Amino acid sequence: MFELPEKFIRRMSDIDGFEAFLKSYETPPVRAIRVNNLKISVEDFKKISPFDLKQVPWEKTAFYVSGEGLGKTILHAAGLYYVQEPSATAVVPELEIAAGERVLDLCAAPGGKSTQIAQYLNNKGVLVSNEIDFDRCKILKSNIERLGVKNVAVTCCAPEKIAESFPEYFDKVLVDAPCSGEGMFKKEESAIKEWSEENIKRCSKRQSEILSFAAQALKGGGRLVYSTCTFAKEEDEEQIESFLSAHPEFKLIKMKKLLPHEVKGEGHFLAVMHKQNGSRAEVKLRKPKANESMLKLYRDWESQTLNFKADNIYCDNERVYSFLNDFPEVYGFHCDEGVYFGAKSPDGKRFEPSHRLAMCLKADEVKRIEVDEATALKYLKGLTFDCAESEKGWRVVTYMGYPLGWCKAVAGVAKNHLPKGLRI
């Protein structure tokens, strides 16, 4: 049993149900998964789920689960679900997203809320997932890749750069702000060690700055949702009060604090605000061009491997991507837009597909090799496996019809092309 900081206990002593609040820290963390309905329906997932699923009340795709190794199953590798703290899943529904909208997740890593937003968008419209920290941005991209999100641009820059590049561009903006992490005490020992009132003050100052840039990126009539996984008033209620005072064009719709003794979860705060004034600003939309020789290399591979002809793609001299309609020209920061399809081989003679492309495909869209559980585990370890002699060239490895990654079939052997960093 860990010890809560004394100053934290004193700060929380005036809440309703204080004794029950303290007692909640004597129980293990509550765990949940969110079914990825970009790939599988909730009904179909229930038929194959290895877990006992109990509905999370505020998110239709989220379920309480128990046990270890939630992130080490074949179904997880296939991107059929995301492991997420249950109270954190309460935030995205408050955005009231409609398919086709432009949505910004300003502080997006590790990607739980971004991938949840993507499910509501249903691969339509534009999602910009931004993370200022480069290492955390890599984790964000990995989760977006695994869940097969197509309509996303992952950016790695400061919030002020987003405000400058996307003025009044978004219909909805989420600020899941970096915070003092009081709701993480049971999950991460480092959250307790790093907690201090000084850190609360630092977080509060940074949150205020981030919110001001979020306001600039939101169109008139748009919705802004602010959330934290902390209970400090300076970062929650007082933060919103200060923001509304400085931004009279915003109106508070609701404010909610989920406390661990009142809900089945570790705790979250959220506030929903409406921007009453302003309009959507005009932005210069990007019009990508295709390198003809690279495009031909890709089309030759596509005709042998995929069961459809991809549109909305562009190429430079080496790589092939999809591009997002309705996306502006952006400069001066790292931006991975759309789906990275793959690149020219080192000898320049062939196209080699990306793992990202494999994870975005459905079973009927690609030539594939279906494997059983034992072979799927073998594949996820990075090993080769036997296949039919008739199989030749690039194939997606599927388990229960869901892609795990690429292999290359040669003379009855499927050579493993799962990226080394993803192998178990």
Second form
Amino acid sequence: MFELPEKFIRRMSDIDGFEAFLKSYETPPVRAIRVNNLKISVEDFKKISPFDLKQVPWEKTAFYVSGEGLGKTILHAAGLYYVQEPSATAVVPELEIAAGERVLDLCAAPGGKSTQIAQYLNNKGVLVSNEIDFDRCKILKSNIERLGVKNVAVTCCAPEKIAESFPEYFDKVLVDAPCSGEGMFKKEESAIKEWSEENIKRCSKRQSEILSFAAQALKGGGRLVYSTCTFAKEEDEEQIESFLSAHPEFKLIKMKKLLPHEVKGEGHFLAVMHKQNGSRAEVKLRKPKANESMLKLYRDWESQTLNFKADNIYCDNERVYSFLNDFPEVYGFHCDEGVYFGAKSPDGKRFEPSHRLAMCLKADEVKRIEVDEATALKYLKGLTFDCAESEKGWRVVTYMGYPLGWCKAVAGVAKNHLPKGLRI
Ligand code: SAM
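The structure above corresponds to the form predicted alone; please give the structure of the form predicted together with S-adenosylmethionine (SAM) next.
Complete assembly follows, chain above in first position.
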């Protein structure tokens, strides 16, 4: 059992149900998964779920689960679900996303809310998923890859740069701000160690800067949602009050505090605001071109491996991507736009597909080898396995029809092409 900081206890002592609030720290953290309906419907997932699922009331794809190893199953590797703290799943529904909109997630790693936004967008429209920290951005990309999100640009830059590059571009903006993490005390010991009133002040200052840049990226008529996983007023209610007084073009729609003794979850704060004035910016769309010889290498490979012809293809002389419609020209920061399909082989003669592409494909879109549970586990460990002699070339390995990654079939052996970092 951990000890809560004394000052934190004092600061919380005036809330309703304070005793019950303290008692909530005596139980283990509640956990949930979000079913990835980009790949599987909730109904179909229920039929194959290895866990007991109990509905989280505020998000139709989220379910309370218990047990260990949630992130170590084959279905997890196939991107069929994302493990997420239950109260954190309450934020994205407040964006009221319609498929086809432009949405910004300004503080996005490790990607819980970005992948949830992607599910609402249903691979239509544009998601810009930004993370300032380069190492955390890698984790974000890997989660986006696993869940098979296609209509996304992952950027790694400061909020200021996003405001400058996408003025009044977005229909919806989410700021899930870096915070003092009082709702993380049960899950992360470091949250308790790092807690102090000075840190609350530092977080509050940083949040108000992030919010003002978020406001600039939102179109007039757009919706801004701010959230934290802390209970400190300076970062929650007072943050919103001072934002609204500095930005009279915004109107508050609602504020909600999910507290761990009132809901089944570790706690979250959220505020929903509407931007009344301002315009929707004219966007100068860029027109990517395809390098002819690289495109030919790719199309040759595609005709032997995929059951469809991909459009919106961009290639330089090494790599192939699909690009997003409706995306502006941006410069001066790391931006991974669309789906990276793969690159030229080292000898320059062939196209080699990326893991990202495998994870975006549906079973009927690609030549594939379906495997049983034991072979799937073997594959996820990075091992080769036997296959029919008739199989030749690049194949996606599927388990229950869901892609796990590529293999290359040669003379009855499927050589493993799962990236080394993803092997278990
Ligand atoms: N939305 C994420 C999710 O659902 O998985 C969690 C985001 S976490 C609460 C806040 C993120 O903000 C961290 O990844 C952190 O690196 C990032 N961050 C830290 N300082 C920042 C800053 N000055 N501007 C923007 N983001 C920042």
